[in-house]
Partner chain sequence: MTDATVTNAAGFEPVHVDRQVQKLTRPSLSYWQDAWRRLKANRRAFISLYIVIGLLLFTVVGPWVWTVDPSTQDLDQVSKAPGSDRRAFVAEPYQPWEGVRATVPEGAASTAPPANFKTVGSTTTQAVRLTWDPVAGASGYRIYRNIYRPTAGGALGLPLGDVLSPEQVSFEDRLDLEPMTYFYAVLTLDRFGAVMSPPTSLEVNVVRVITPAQAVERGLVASVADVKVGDELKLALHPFGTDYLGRDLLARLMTGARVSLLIGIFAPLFYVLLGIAYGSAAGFMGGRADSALMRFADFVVALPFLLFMILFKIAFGIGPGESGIFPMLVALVLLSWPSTARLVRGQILQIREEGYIGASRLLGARTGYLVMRHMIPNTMGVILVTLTFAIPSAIFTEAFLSFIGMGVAPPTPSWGSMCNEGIRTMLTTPHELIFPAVMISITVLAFNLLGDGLRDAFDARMRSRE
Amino acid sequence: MLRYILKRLLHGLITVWFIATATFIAMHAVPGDPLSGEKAMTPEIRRNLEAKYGLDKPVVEQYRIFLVNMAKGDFGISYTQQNREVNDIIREGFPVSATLGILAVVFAALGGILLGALTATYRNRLPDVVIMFLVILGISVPSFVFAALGQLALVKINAWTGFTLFPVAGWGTVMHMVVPSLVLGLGTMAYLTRLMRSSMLEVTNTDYVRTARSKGLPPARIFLKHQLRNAILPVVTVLGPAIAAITTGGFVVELVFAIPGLGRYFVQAVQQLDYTVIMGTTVFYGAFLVLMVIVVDIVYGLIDPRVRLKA
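Could you show the structure of this chain alone, in the form predicted alone?
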């Protein structure tokens, strides 16, 4: 098991290096630089700023410095936010994004497992048809559309009740978190529902389920112990990437609902070509995604030893 974990960690480090390198190349391939949006400045002031931020060095040297600092956990200082380190920006914004993401994952996982099991149980009947139609909508419609519809629904609900039941925007209380987390988790929930349905249908036709039925075991016990337990394994496999995807995919939802998460800083950095913030947040989220995949692989290896043997 230790060899399997070390192998996954090595692959993860290589992946993070590739993400960092690709991000660095992409940032320096974009026309312009972080100082191009500043007010008119003399050539001397521009040279001083370039020297301060290391933009006067060759690209290869900048890349070396970037990798060395990244290995130390230091993503540098923001070009556009005066004397503010990227680490401080991540430290401030990520807990908000993570809270929103965790709530969305819980909603998506519980909803996906329950609805997927329900559709498989009532295959080709009315519940299955209705839920699968909603699943198609959830997968096809972008999150920003659901966010806009969610805000419109909140305005109508608050006007109908005569008081603010769910705030339209902002962050701070549990009521602020409910609707954004639901909106953010809809797409993932739809995907997990479809995955769970397929897995449940496959498990239903296995020999051990037929044997359990022939022995006269109660249907509830067969469902919980034999069908649901085995059908949930593919869902566990995709939960790692789903967690990271929800967290990174929350940028638009954060903007729509005015949530002070990391997405706000990332979008501002893209607009202002703030290299350090873009590269720092991208590498951070990339490492987070890789970590989630590794954790899920290890958990899956503990559940099913065949995974370790094939690795």
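Switching forms now, from the form predicted alone to the form predicted together with the partner chain, please provide the structure.
Just this one chain is shown here; partners and other molecules are left out.
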């Protein structure tokens, strides 16, 4: 088990290095540099600034310096925001994005599993038809439309009831988090519901469920112990990629609901070619996602004893 985790972590480290290198190459392939966006400066000033930031060195040398600093956990100082370290930006923005993302994942997973189990139990009856229709809608409508509609609905509700239970935009209290995370999780929830439904239907027809039924076990026990636990496995497998999709997909929701998350900094940094912030956020996101996938795989092994975690 420990060997397996260590090996996965080592692979993860190599993956992060690959991500960093790919980002570095892509970023330096963009014409211009962080200094070219600013107001016109004389060649002397420009040379001095380049020397200060190490931009006058060959790209390979810059890459080497970057790798050494990254190994120390130092991503440098932002080019465009005064006196701000990239680490500070991440420290400030990531908890917000992560809170939003985790809430969305929890909502999507719980909702997906419950609705999926429900539709499978009531197969081809009214709850199934209604939920599957909503699910198809959830898969087909882009998240920004949901975000816009959610906000519109909030405006109307708040105006109608006369007080603000859920604020329309911003961040801070628990109430701020509810609607954005619902909106963010909706697409994934629809997807998970579909997956859960089909795996639940498959499980219902297995021999062990029939055996359990013939033994006369109470239906609730069969449902929880035999069906749900087995049907949940495929859902757990896609949870890793789902977390990835949700955390990066948070951009739009952050944009629409004016949430001060990491996504906003990244989009800004790309537009201004802020090398250090781009590198910092991408590597951080990449490392986070790699870690999430590893965690999900380990959890999978814990849930399903048939999967042995071998190094």
